[in-house]
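A single chain, nothing else alongside it, follows as structure tokens in the form predicted alone.
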Amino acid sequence: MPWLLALSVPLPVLAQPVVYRLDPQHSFVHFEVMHFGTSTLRGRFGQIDGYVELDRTVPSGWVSLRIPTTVVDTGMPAFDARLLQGDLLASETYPLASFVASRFSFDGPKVSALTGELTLRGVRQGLELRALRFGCHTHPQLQREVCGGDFEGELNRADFGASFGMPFVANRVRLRVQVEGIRQ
């Protein structure tokens, strides 16, 4: 019964993916768009909600973000209200945008980019977010691992049906996403 002996040999423990819940106090989507060719208009959506799953041994990952379009801040309340209207964010009809990605690129143990799909105004388009920085540490108060980073990508707002104000307000929008996730 050599096969019975083989069953008694311990198998190596396989690493499991780790799930992180985004900390809404440290997770936001910022946007930048050229305004009349003179200055950059900036704002942010937040707080975003979501989960990230990382398996650094494979390496692979998965992310799901929910972005409230009803909460936008440019520092100009009148412009914030204008952005919510039907020809721009259409926040009443589409109160949430989302980003889902399952293609992660790594540079060693660090995430370097993720590619997925952004859904905005009911339209889904591909989007790559490049990591400007990424790191993990043990949070001194929570005594749990926290991972996060800053990511950057670009989109054309007309692809999502938000072309109001063009060409005075640019089509190209730069996204800057800051996230921190707490290990679950």
The other form holds:
Amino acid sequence: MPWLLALSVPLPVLAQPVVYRLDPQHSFVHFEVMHFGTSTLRGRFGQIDGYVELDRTVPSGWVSLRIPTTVVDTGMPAFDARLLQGDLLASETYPLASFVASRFSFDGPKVSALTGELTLRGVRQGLELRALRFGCHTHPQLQREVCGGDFEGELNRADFGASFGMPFVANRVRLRVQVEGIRQ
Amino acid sequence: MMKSLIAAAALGLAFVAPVHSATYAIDPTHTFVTYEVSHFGTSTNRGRFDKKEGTVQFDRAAKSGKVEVVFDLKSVNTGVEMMNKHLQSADFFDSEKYPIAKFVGDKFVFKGDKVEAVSGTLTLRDKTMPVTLKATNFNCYMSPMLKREVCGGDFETTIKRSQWGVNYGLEFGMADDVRLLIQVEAVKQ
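Got the form predicted alone; could you also share the form predicted together with the partner chain?
Next comes the full complex, and the chain you just saw is listed first.
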């Protein structure tokens, strides 16, 4: 009789959080900003260091990552150096940007968006990143699960006090984030 | 009489389309090719070619143009040194043997006075194949720094790298499709 009772009770869903560490070779923040309403300036931050925790049974997630602002790569060394100055990244005073998010949206087992807070130049602002794609594969060398995807978001750089060059170089910055995490 | 003749001549001149064909030099600080390729269907790997030069002949009145840009394949920049080196090996660009990629575009498609697409050829690893670049932005402006007209935009296309004999990894699932995102600005000479 007790075993019949046991069968009728739905099994509790056990939380199964899995921690992934970002793979620095496949984790970069690319930014895009319009130049004179004509063409798109692009640059890259990285390598990024951080952790992601995913629990696809609940589902829920948590991410914390650090982005050095002392290294930015646009392909133009003079422009890179200009970006580090006080009226843009102010990277001497604020050498790290961070992104922390715990509000994850899922589409089935896949992460579809996450909302958190970006701290840049010492200013903290809400930021939503939308997944363009999300997937997992087995790393061919490590033989470990890798999950990741492409995410996009936008911010107004003036909100963070990085307003040099406006309006010739737009306020609106589009973030295109590549991220892959290796299961720990 | 004389005055009206001059006025008529002036008026007449106004209706004669001036010769607009001009040469523009590629501004290397605002001209980049970024590629995007899927990494095991999970995320997108990106890289960029940092060294390049070229010229554009551009005639907005005749709606024609010609562009020639050469990219130094050894300047590929992915943010991962190991990847940069692998891309230059014979598996990919074989840049010792074929140090440059070249785009020659000679068919400009206009919509109004804006360039909508440029067709031509891309030469990579000694193979020349047709490509068409579609404009997602196009504009001309007077540069306050250079005091000259600058024309440019954003272009994109998706190519299959196997067409140029770059086949590495296809058999174990690496993507053949490569999306090219092109920023270009050129300064009137």
